[in-house]
Ligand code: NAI
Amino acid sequence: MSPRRGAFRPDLYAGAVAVVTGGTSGIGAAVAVVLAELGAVVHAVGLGAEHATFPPGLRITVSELDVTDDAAMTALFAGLERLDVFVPAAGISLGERELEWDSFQRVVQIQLLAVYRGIQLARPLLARSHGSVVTVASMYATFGGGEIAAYSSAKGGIVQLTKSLAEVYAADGIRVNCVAPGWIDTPLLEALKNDARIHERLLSRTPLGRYGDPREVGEAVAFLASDSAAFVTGAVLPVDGGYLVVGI
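Let me see this chain alone, in the form predicted on its own.
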């Protein structure tokens, strides 16, 4: 069954400004499209910006940015007059190499430290608009992964960072929530989908019986950042087709 469309008012984010890191591909790009379709002006930043493509007519600006470059991150937020939604979605996984010290540090730097730094830089703007942060964790924050130790550790950290900042930032009128995607149909999933044994195992454990569409993560983000979730903060919303509720 394909995802339903038209679940939100088309002007839900009219007049709003959003920043999505990792917004040039994958889940981040899908988040950027959903927010822009709902009326937001979206700054989609990340690596490989020259290859990013978006539907015509959407107010999405694309720029190259390395989230570990503190000067570039500082300049990004210093150049904004307004910010309503910040989605730090940039991330990488290096597979078994993550058990090596240099690789472990790099993954955690991108997936956790740069997320906190971005939120910290966004805070003054978000306080003015009483805006929202929506972080991106993973199902691996719940059960870990031996072959992606740094990724799993960082995503577990994202969950606790979300809850911690939800408490701290509430005084500024800023809500901080999190989505935790499961198996989402992005190019990163291709190798697993092409392995018949793994493909069957993943879908057999997913009650909804399919992979998620990146847009479905974007729509979950749109809900959490909207006024419809005005009394929701510190929440972690799985977007995984029920994968986490199934026992071994």
The other form holds:
Amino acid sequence: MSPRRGAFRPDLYAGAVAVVTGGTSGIGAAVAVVLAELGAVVHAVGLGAEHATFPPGLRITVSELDVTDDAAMTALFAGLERLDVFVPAAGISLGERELEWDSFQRVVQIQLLAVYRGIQLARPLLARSHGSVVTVASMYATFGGGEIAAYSSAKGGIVQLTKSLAEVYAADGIRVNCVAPGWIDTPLLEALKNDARIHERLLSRTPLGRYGDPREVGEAVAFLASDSAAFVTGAVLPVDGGYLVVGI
Ligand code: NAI
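Structure of the form predicted together with the ligand, please, following the form predicted on its own?
Time for the whole complex; same chain goes first.
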């Protein structure tokens, strides 16, 4: 089956408004495209907005926004009349430098603290629409990553944040779920992919034998945020070609 074949009703998100952070590249951009193809109006925010390109005809607005800029984040949500789906997908990794204090803080700031701040700011709007949050964790929420210690710490935090907010926000009719992508072919993966030894190791350990397409994460998000997942909250859905189920 082609990884690009979507299976959703084409108007699944008609009338819905979504915000995607990290929507200027990789997984966030693919989430924006999938939701917009299904009828949503999408606000894609992130860095490098001037280089972000989307297929024509989709209702995606792109803006430059640093998720650690509290005033900008506050203004983003204050400027919305409606919000149905919030996907905080902005992220960075600094490799082994993450063991240094400044780098550790920077990664956790973007990958965990800014995620909660965004969700907190989105809450009143999502309560009005009985909307949904889909966070983005990683396989590194399950196993440790000595080479990316802050990233792994933050992603572990994202899973627990998701579960904790799922419990609290249920009172507002807001569902909070999480996707945990495996090795997805985005700019973030470039360095690892270009190392022949690592490339071989990653693919041979992935039962489905390939990298994921960012769209496949987008489609998992589209499911979790839709009414088809109306009784699903606090869930963590691996989108990893089976990487996590392999023991040795
Ligand atoms: P990417 O490098 O293609 O995209 C990262 C996005 O985050 C870009 O839009 C960038 O502008 C944005 N960003 C970074 N710092 C920001 C800031 N301070 N303010 C606003 N936006 C900022 O990377 P990718 O792969 O699309 O990653 C997206 C998310 O998926 C991240 O949270 C990453 O940890 C996660 N992920 C990626 C995997 C992969 O294999 N590519 C695997 C598991 C999780």
